[in-house]
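First comes one chain, alone, set out as structure tokens in the form predicted on its own.
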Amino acid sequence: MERLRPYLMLSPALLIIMLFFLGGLGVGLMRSLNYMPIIGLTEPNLDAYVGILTDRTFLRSLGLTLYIAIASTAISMTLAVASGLLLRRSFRGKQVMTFLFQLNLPIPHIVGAIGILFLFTQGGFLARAAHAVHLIEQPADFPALVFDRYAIGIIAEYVWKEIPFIGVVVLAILQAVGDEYEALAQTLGANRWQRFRHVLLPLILPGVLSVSVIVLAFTLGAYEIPFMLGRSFPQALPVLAVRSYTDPDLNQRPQAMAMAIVITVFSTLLILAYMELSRRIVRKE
């Protein structure tokens, strides 16, 4: 009975997860296979998948989504590690800087997106300020950082939000391990780079990779930021899926659900690849 106790205690949460996640995933899978008796589709088939996988719009949206997710995660992870290494040192105003570093953790993503719109659009604050000091002839000459082909505004918002999220984990690990290992390596003649490469990095890498997987999965499936800051074409895959799902033509529903299943599959594959890579790196270290 004692062995079953953890499972019994976790069972309410697991039941809710299974009901909403697996239940929703099952319904979505059936609809993606064109099984919707309510509109007369009673014979499952792969027409929706064939349709989207041969659609150039879908393929471009998929490529854009993968680019945004991977770029956002890589930049956030790199800057978070650098920030954590800087904030672990003792300096005047450290508590204030640490507080400011973590300040945007409770701020919703949508607030950050609105801030990006106010600051970086060609009619935003920075464009008007540059025009006021005669750096550009008119606000429209400001570089296109939002609604642009490289999704700079979307990536910037994700990076702004996720750096402290990953950085808090880095700081927690560094504070837990202390300075003893690094001091020992220094007494053995290791320089700063060698101490980071062979001492600190193996200690923080498992935690950093774990939280980066969460960021990667979130950015792959997020809808509101690409919708607010992205171009109308190509759209990020979640935006394209929602647009297809809300189409008045119910015959678009199977393709919309097929897109959602593709997002789920790619998220799962990337997470599994990321976890395998992290295990190999940690094992090698």
The other form holds:
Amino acid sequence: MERLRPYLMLSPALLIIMLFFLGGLGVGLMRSLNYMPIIGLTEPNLDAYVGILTDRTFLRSLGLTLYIAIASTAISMTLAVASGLLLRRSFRGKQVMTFLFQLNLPIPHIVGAIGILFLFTQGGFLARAAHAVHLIEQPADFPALVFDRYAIGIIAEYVWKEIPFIGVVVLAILQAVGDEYEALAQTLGANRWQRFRHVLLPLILPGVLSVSVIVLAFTLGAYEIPFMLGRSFPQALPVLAVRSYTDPDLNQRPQAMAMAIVITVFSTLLILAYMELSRRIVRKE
Amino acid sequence: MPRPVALDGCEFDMTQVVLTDLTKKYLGATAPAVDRLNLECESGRLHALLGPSGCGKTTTMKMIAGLLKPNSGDIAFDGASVLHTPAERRGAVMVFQNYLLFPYMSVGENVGFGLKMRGVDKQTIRRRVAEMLELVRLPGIEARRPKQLSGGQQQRVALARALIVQPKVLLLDEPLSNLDAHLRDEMRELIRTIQQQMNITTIFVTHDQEEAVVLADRIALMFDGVLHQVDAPQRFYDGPVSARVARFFGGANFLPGQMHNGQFESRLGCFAVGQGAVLNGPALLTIRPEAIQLCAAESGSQQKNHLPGRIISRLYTGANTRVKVQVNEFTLTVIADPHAVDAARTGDMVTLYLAPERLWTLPIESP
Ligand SMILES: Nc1ncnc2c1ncn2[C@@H]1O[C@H](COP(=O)(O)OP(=O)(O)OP(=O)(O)O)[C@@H](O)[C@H]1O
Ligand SMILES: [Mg+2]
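Show the same protein again, this time as the form predicted together with its partner chain rather than the form predicted on its own.
Every chain and every other molecule in the complex is listed next, the one we just looked at coming first.
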């Protein structure tokens, strides 16, 4: 009985995970294999997978999704660590700065996206302001930062939102680590750079990497931001999947499901690879 | 002049440390944490910085190490000010109370850290690490992780990590307070041995007077950021400068009176006094509890330095017995050999003998 206790206590959570995760995934998997006994499809096949994996649109979307996820995770992680290090020092107005730094934590992504639209589109506030002070001849000359080739708008929104998210964790980690390790290293002869490279970084890296994995997973699978700020071609995978799914042509359904499954497998593999890589980095330190 | 001392291929420059009017006031604090501290630490000796919690010991150590900037005053190594030398080039290595082994490194990498920072080649580092681990009596544990070590072992690895860089000054902040009694003895002995072997100028912090006495060549006693007495350990028992110092070292029995031509006059009569911090005028007379001799009631209570009294309590503590004796309105504490006072009962009349050479005068305490 005693041994069963943790399982019993976890059972509600487990149940929900089973139902939604395995259930949903199972149905999706079946659908992607064209296996739907209820409507008489009893012969599973890989047509949907072959279809999407030979489709250049899909492959370009996959590439774009990866690029967005990796770039926004890397940029926000770097900036969050840098700001965490700055906010750790004691200076006048530190509390105000820390508060401002965390201000957009509760703001939803969608609001961030709207803000970016408002500010950065070629008809947006900045374009008009630049035009008003005669920096550019007409608002349309404003550089394309949204709906653009390099997904700058999308990445900017993620970075805007994830810096404080990672930053809060970084601040907590820094607080837990304290400054005695660095003080000790300094008396042992480590200069400023060496203290960062050989002491602080390895101390905070495990925590920073775990939180950035969460960000990576989120940016791989998120729909709304690429939908609002992305170009119409190529689209990020989640956008593509939703579009196929809502297509009036029901034959698109298996392909939409296949995309969802591929996204899932892909993110899982990427996250596993990332975790393995970070483990190696940490161990090597 | 610093003199190099050779030991297993390590050379230590013996360094004299002088603190002059060293003062540190933390931002927002009302009183300075360290107030005009003057201290000279002889080269190659083991010094204890002793005092109750919060008296400014760690603050002083951090200033010597260069981790904290003093508000005023000077720190000199071998006569040259190091105030503007950053910690990483000052050569004063600090060992923290909580060991602080880098958790992501092996023991070997931990010990070799300082040499790696100096760009020493790997082979030399490996050799020196082995030597240092041998020195702290933990040979061959390079590959272990800090987590796999006991507290005592971690402390010794931390010591090896400090010694490998051949510091000019070794600063130990409460090195023993996290260890249990048995390990503490072992570690004390190890610190003492290594320090003597290497003749490395060492300052160690403790709040335990016994530890300071056992380990140190000299003790600097601090209260509230102010240095009260710097002396050889024995002097804190035989010649404290104030009642507060005496109490910190377990002193008791303070009798107010007047000092006059080697005679101390008080409500309990006149005493012949051998020496003291006050030779004339108002003073406190003190005698350590273990210096009082307890005699039978009839043995000459009228003679000089003899006092009649009544036992009001006795407490057996194992190694000795603490007896409280009422003499008029004063209560004197006596620490006696348990066997010698076996027969004495509470309520018994006794005679106390206060030998002149064990008596000592102190300034009257300001209230
Ligand atoms: N960073 C700090 N900011 C403000 N005040 C401090 C700081 N560090 C220490 N103090 C104060 O300075 C005084 C001396 O502190 P310090 O740490 O030097 O004492 P200590 O003798 O080492 O005590 P302990 O035996 O408890 O370690 C204390 O009153 C403490 O509260
Ligand atoms: Mg301290």
